[in-house]
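To begin, one chain is listed below as structure tokens, in the form predicted on its own.
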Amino acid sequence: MAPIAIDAQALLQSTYSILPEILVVATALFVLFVDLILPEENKRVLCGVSIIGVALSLFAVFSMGPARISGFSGAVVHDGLGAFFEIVILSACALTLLMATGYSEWEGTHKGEFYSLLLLSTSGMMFMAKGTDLMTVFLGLETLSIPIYVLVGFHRNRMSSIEGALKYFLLGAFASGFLLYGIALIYAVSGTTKIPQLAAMLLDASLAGNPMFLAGAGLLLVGLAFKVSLVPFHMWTPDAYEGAPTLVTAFMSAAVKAAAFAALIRFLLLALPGMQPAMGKILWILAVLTMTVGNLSALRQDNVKRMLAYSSIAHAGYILVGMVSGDVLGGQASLFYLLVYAFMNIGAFGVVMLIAQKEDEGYDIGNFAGIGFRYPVLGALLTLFLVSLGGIPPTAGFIGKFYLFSAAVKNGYIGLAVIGVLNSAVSIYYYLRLVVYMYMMPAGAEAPAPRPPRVAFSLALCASAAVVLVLGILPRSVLEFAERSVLSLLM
């Protein structure tokens, strides 16, 4: 039997084009075997070693630049696209750690694996955002998802908890085998699974109009659009969101959406023109149906962390106006607004987390009343992080959502825009709401004082106020940036 020939050039660009991730997977495993040796009242040492490996993996990102190193067969490729969103992912993982070191003192999570699972999934999501290959992304996609399934229901003596990781459970198993049939399906017709050679294939209208690639492609969205709570395929997300520790939940709303919406703009830019008019009349649709009944459910909620969830299913309908462009323009605005989403959202949540005090009981929207003057940090920060989340200047998510409207204005989606513009009118009221009761509501009398936020805390909810600030003056060279990560999946 002849020896296997091993390129050692080709095995160490594959490895060099995955750095970032292994550079994850690594600190995961060493803070797991650590968890072993440690005391227990040390244990807040694993938070400070998730946070470097979280930093070395950003700087190995962003020392490889946008340049384009291909792996493994052309599975994995870094670059520009990829790149954009591993800094998205690995920002929202590192907010998420620096709140962890508060978090974790109050709720007893200062656990080997609670880090663990949190870089692990983190790594999922960052193949996710490099796969060129469909097995790939569905192997990122799992291994992102088992351990969010783990940290949802992280909180075994709450009811709520536990219901809420096995609904996530439960449907996203169902979602995976949508995925899965659905990439079998497309195999089945063309003959493979990379993005790059289907994109070129379906420039043939006979593949473009096959009955069962299109059933494929139909499939392949259903279980990315579960992923990204796009309706109606979103009935998982108010009761997961509530249900998992806060800080998890802030994690899934922000770095969960940026990982599936990777996988779908990769695929959709690419296949889009092959697809139309079909796939873009469904994304018109669902985009939609997600602005819409994310907004009008988020009206009726008196549990913030319940609002927030419903918000979060109305922003996957913004983002998913600029992918109905199929353009530049629009891919650009997506990504844009990916990054600011991540950390206005992650930045509200931080706040929320420190006033609600209990799990189950504080997320009642009177608890909020009187905030705003008795602890006017806190309240100026909130406010600050709803105000961008409802699309008012000065603020990120002003810029973001102009420039998601613009992109669909200017491909003749004027309809579209309309109503993009009225949905969001529509969220003002109840982020103001949340305004209104923290200014102008009188506090009880045995309101409790908000948790007093630790150094690292306190950083975290900085930087995310400073890059909304910032993000909503000076925009133009993260747009740039978006602009170039977009063309270099076109080229």
Given for the second form:
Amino acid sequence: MAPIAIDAQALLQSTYSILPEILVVATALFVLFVDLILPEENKRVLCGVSIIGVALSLFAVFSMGPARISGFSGAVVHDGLGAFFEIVILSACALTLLMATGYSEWEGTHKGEFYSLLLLSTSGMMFMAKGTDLMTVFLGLETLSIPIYVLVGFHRNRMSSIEGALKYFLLGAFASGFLLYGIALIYAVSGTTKIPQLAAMLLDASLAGNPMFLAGAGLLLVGLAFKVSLVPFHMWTPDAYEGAPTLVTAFMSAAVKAAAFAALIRFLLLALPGMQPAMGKILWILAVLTMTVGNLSALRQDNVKRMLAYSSIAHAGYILVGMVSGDVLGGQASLFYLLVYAFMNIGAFGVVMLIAQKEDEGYDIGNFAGIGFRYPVLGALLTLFLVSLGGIPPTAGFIGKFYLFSAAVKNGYIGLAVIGVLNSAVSIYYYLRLVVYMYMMPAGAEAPAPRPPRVAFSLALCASAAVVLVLGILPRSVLEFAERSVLSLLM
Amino acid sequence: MMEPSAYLLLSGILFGIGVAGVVARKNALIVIMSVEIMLNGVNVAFIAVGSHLGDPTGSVFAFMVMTVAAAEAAVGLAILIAIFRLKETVDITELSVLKW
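Okay, that's the form predicted on its own, but what's the structure of the form predicted together with the partner chain?
Now the full complex is given, and it begins with the chain already shown.
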């Protein structure tokens, strides 16, 4: 057997293609190490170290640009789509870390393992967004999920936290079993796990009609649908989101969703032309179910955290609307919406975190009564985020929904767009219900004051609010970036 | 080389047993074991197809799945122990702080 020659050039290029991930993982390990030597009262430093690591990684993504760099014999690729999602995921992680400066102080999560798990999960998401081999996608998904299971149950003496963790873990592991079996079936039929090769083979009709291949693609879709919580695979979402520490909920709702959608977009946009119209019909049904069930369930919630959990299910449905047609216009709208969603949702969770004070009982909607006039800045910020989530101009949420639904109309899915708009109207009811509580209900007798935010926390809230407003008025440059990202995938 | 269809059938049966266990059992420990059976069913399929095609991808995939399954089991059992400390039960039907 000939010795395997190691090509130094290729190795270097491969390493370069995953530079942002390397930085994040290195920071995670560094945090664990520093945790050992830091005295208990200085654990705050860990949060700062993590923020620096994420900022460096973000800088690496920007300096690498959208050029296509493929590495590890086609297992990962740094392209426009990868770069776009890395920016979304790293921004979500950075916002979470900035908020952690305050949250960890109150809830005692200034711990080395908290930050390193958060960073390791982030690295898994980034790999998932860049994976062009189903193996990379699977490993990214697991690297993302396993730390998140732990983070959801981080308050291990609070029953709701650990219960949410168990439910998320059991259903998540079950779903990854489906994902894997789907990959195994696809591999059995086609003999490859590389997505571009699969897409090329799909254009040949015999593969697209093969029942075993269709079963495999279906199972793969089920596995990813669990992670983005599409109805009917959403059962874990409200429980895990409600039980998890609020900071983790904010992170999960934005970043996990972005990563899983990245893999879904990569797979669907490349594979769809070969699998239309069957796949389009399935996605149509999933999108309608997800929007409707998410919004209708959110209507009945009196717990703000659970309400936001159902609203995040509904948002997964809106984002899926952009993927039904499998073309550039829809894909671009989905990407834009994912970016906007990350900022507005983390922002909303951030304000809610300040007002609610205590995990569990603090999130009852009654606690929000009278906040609006007593604390005008907090009230205004939460109103802005909720209005954006509801899709009312001049916020970024409106622009995002506008592009999603107009892409659907242009591709002839008029029924889908109408259902989407109706759903959006329903969702305004429960978002505004919270606003009404804040501004029109008298505060309770001993309503506690919200926690005073730290500087970094305020910075995170202001940054989110700025993005929501600026993208609501000047969305062009980001939309063009999203378009280039989708195009880079199809080239 | 033997045709992989027999092995694929075996993998399908293992996977089915795993799914049935997850759906039907109420003890969280047995649910975790059933998930492991599902993953092992997948491994059989990967190895069978890989060796039939003479392609190492299948075997490499099986190794990856084993690694991930080990990590997952470790985290799952840790969560289970934490639950047992608080509630003295691992029956998933009795977890009702949050509405299912």
